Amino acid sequence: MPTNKKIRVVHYVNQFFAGVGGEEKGDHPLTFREGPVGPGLLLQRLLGAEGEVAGTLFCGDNAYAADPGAEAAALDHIERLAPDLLVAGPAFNAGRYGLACARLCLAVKAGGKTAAVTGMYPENPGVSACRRQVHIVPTGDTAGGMGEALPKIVRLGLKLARGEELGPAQEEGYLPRGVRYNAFAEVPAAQRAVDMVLKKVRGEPFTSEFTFLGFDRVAPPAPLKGLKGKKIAVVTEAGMVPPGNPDRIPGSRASTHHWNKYSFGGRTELPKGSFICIHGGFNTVFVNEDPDRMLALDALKQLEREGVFEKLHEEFLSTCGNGGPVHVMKQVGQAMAKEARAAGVEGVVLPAT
């Protein structure tokens, strides 16, 4: 994108910042107005000659969360206006507002035509909903930080809209997304690590080169009260597929649609060639020689004959978890669970790598 092009911006705010009202107006429907509204006036001043706020979308926090048509209507307006950049918020520490900003930014980025940026207090629940995909400028916890947050959002947003290469999060002013790139450094890694250790021992400030975002704590479901009479299925993230991989499930970094169900074909064991492993993270030679090493059909059929459980589901569900982003794997798991429940499955065995 030419750097001299004026950037078209759509701004999203909630009912409070649009001047509609407070909590009593939480059900206000998605509304569009041309030009800047509320904090959008400051946004326009900061953009100056480099950009224009083509329009403002605002919605009650309750309405955006409860009305599935609100997001669709917002995307229709954005499609019509064809902006270069969506600025959502900033939402500070307002949870519902932050989640709305996160959802809209994710939806806009999924379209691939418009850049998106938002601002939130780091503990806003909207951060965990989108931080790996969306650039989020950290803000204070109240709207009193608007004057400090918006200039940072504008600077980052213009870079994103122009497709400029961004530096590390701490340099550009956004929350780390857990994305790592190779870069050359004058000081070798071993020396940098020792320097950081010494600073830590001396109580001096230092910045780690790796930020761990952490993973959700997943509460395990309650165990089955016995297996007698239960229908059991096999679910795996080991990348087990029919020969030829007809569904083109990748060996790493699967997307939400990269999973499927496959039939055991009435077998009681799996000979070589019945299924193959396309996982890119370990040596698959032994699994391809004997697919039962991973799917354990022979052992499970033996347990079925012995009456340990009532029936083994004839189809197994498979994806490849190698390098899979957590948010993607979560969606795949939810889809698999829905499929298993629809088939009357009451418990699953999870053979993995």
Second form
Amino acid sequence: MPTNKKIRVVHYVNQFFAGVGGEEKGDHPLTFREGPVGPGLLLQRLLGAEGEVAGTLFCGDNAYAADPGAEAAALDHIERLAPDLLVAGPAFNAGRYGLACARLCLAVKAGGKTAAVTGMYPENPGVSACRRQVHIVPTGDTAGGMGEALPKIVRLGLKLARGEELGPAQEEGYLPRGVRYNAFAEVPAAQRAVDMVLKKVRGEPFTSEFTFLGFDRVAPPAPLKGLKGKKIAVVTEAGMVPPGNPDRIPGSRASTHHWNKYSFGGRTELPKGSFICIHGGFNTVFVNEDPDRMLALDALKQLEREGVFEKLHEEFLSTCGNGGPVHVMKQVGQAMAKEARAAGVEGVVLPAT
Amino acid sequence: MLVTCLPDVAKDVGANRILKTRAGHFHHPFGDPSRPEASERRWRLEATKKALEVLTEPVTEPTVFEY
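Having looked at the form predicted alone, could you now put up the form predicted together with its partner chain?
To see the whole picture, the full complex is given below, headed by that same chain.
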């Protein structure tokens, strides 16, 4: 795409930023207006002669979350307007707004015709929903950061729309997506690593070449009020499967479908061979000798008989966590939690290796 | 709640209720093959009881209990 072409932009905001109303208008349906609206006026000013806000889409955050028709309607408008770039938000730390921006950007990018950029506070839940696929400019947590965020969004958005090559996330000013590119370095890795260590021990600033995306912090669920009457389940990431591994769960780097529920088959303990451990990251001899060393069925059945708790769920849920990418394991965990909840399980014991 | 012999990893990834079994092993948190069978079973029963109790503990952040 020639760089002198005027970039055609569609802007997505929520109903609040479009001036339609506050939280009480959260169910406002997806609406289209020609040209810029609300923060789009600043967006247009920043684009100057390089781009044009062809139209604005806005929607209540509840409507976007609850009504699949809202996203479909947004995509229809975008198809019709054929923009080079979608700018969504910025959503700052508004969670549902952030999720709407994330979903629309993902859908538009998946279409393959239009570039997409958004802006959010790094802890907005919309970030984890799309950070690997979508370029997100980090913003402050409130709309007070609009003036600071939009110039960065415009700069990055124009580059994306023109298909220009981007440098590292820190230099371009977007949240790292966990993507690494090959590049030639002047100094070999060993020397760079030693230089980094020396800087670290001297307390001097240094930049790691590997950015770690980090883990979620999940608010702890409330404690069980006693164990009497409770249904307990065993869940594990230790790769415990029936003999022959019927679901072919791999010993490392599982995918999102590599988990299943397996019945204890009415047993009160687990003899050798009742289940096997296919974990590829440790010596499985001891657990294969006695699977209770992982699943503790003998102890749990005894405690169930003694009435310490009401009922052990007859199936355990299992995957293999060895080398599992965090975003994959997160999905496996969510699917397992859904399964356990549907079975009326109130507490889970999760032996992990 | 999560039973493991590597509580630092569990804490890093944000598990909130963690039981470290001291006699257990990375390869088998509910096993201690160094004991005779009957003794290992008794130990596992107590470790499992402790695991269940951890479910009833109020916590506000990743917290390690030990047995």
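Positions refer to the first chain, counted from 1. Source: prediction; values computed, not measured. The term rigid core refers to the most C-alpha atoms you can superpose between the two forms while keeping them within 1.5 Å.
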item	value
Rigid core superposed: G273 CA moves 2 Å or more between these two forms	yes
C-alpha of W259 moved at least 2 Å between these two forms on rigid core	yes
C-alpha of G321 moved at least 2 Å between these two forms on rigid core	yes
Angstrom shift of the Cα atom of P246 between these two forms (superposition on rigid core)	20.2
Per-residue C-alpha deviation between these two forms [P205; rigid core superposition; Å]	2.5
